[in-house]
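Just the one chain here, the form predicted on its own, laid out as structure tokens.
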Amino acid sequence: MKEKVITILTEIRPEFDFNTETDGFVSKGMLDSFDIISIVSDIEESFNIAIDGAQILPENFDSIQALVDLINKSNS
């Protein structure tokens, strides 16, 4: 999962190498909002879920943990 998650963002912002970079994604002005609209978007296809409005919140993208942790709260 987190294999995938890294590809999701290294798809959608390349110049960052997001193997190195594993958090502070949005405070460190990584992420934007448009690129995390591009992200629920293609996480959802790719793990088949649906993620909940209320949970698009920055923390929630900010790192590659958190991504991961809001990909399971949405699964389950």
Contents of the next structure:
Amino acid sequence: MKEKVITILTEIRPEFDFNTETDGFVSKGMLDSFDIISIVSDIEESFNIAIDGAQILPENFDSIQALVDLINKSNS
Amino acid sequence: MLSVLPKHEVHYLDEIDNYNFTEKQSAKLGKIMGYGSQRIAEDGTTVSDLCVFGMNYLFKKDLLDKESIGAVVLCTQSPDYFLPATSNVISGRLALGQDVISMDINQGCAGFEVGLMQAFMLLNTGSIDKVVLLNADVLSKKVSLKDRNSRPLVGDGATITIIENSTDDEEIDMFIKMDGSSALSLQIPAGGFKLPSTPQTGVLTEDESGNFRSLDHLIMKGDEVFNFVQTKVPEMIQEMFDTLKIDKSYFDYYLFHQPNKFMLEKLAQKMKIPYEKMPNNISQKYGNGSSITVPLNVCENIGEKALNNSYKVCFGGFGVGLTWSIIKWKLEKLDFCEIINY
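Right, the form predicted on its own is done; let's see the coordinates for the form predicted together with its partner chain.
Up next: the whole complex, starting with the chain shown before.
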């Protein structure tokens, strides 16, 4: 799952290496709110899930682990 | 109901070079958000121009008798002047009588519902039989062309809704909430008395996402507004279901404000409302015209059918203020419902 997440992030922000930069995506300004929307769309398509709109919060997109947790939560 | 839209149309894909992002990024975002066409008023066109044009159309077509009007309520965020109220200007341009009350309300995307609340109160006085509710904005003039957060969303236009008492005893239920602690999540910082416009407030600066705008432009904290909508609107709908002891199957249509395709899809998903009951095509086709989107939604999506049928509808608006509102309404057959170009 982590690899797929990294692929999605890299597609949206190719200038960052998400294998080494694993957190602080939003707080460090690597992702903005429109990147988040693109990530939601890609994750929903890749994992065939629907992410609750109320979960689209910066903290759920701030690290690889937060994204993995979000996917797991949306899958349950 | 009548919708008046400026003829001038702009297309997102024609403007993506204005933005400080790659074409690929912008194209992808456009697809997700549903950015398509927007109706934008020509420079010099004001809210009163659009409203007067629409009102004269109704008079000319014998759809509205000028003498029957008791009040004019205008909901706008882009008035012709600081003062007088634009509704007074409209009344004057239409030569309405001195007994006609006119007033402006400063509201945005929940402005149809707030305007209806005011109209209902006026009808309840017993001395007014017919209220003209005008919703109109030319807010595109206050949005930076280089702001990808807001420019692709905005649309201009006006709607005219004629409201009168009916003999139907079906109740109209309304829920409205406001959170002034988040008032500045959506704002135009300069131009009022707090911060008058100066050459300095007009200087474009780049935000951390690469958008360029000035203090004279609309600024939206997109993530805050998005989360507010996704949290507060479903809560309010549930409150309505619980209070009125109905469920989501009660309504034939959910005619909501349409800020963008993505946001409304997420709302429908969360509330498990079938997409066919919640039309989601206004922002893509015309842009987000603030308080006009709900009545425009009626004209665009159920207009013809509503001339011969009655529908149970849930109106919903949410935006600047922050304000959010829903209305349960058995919409009787409409006398007219169309869209015209200005």
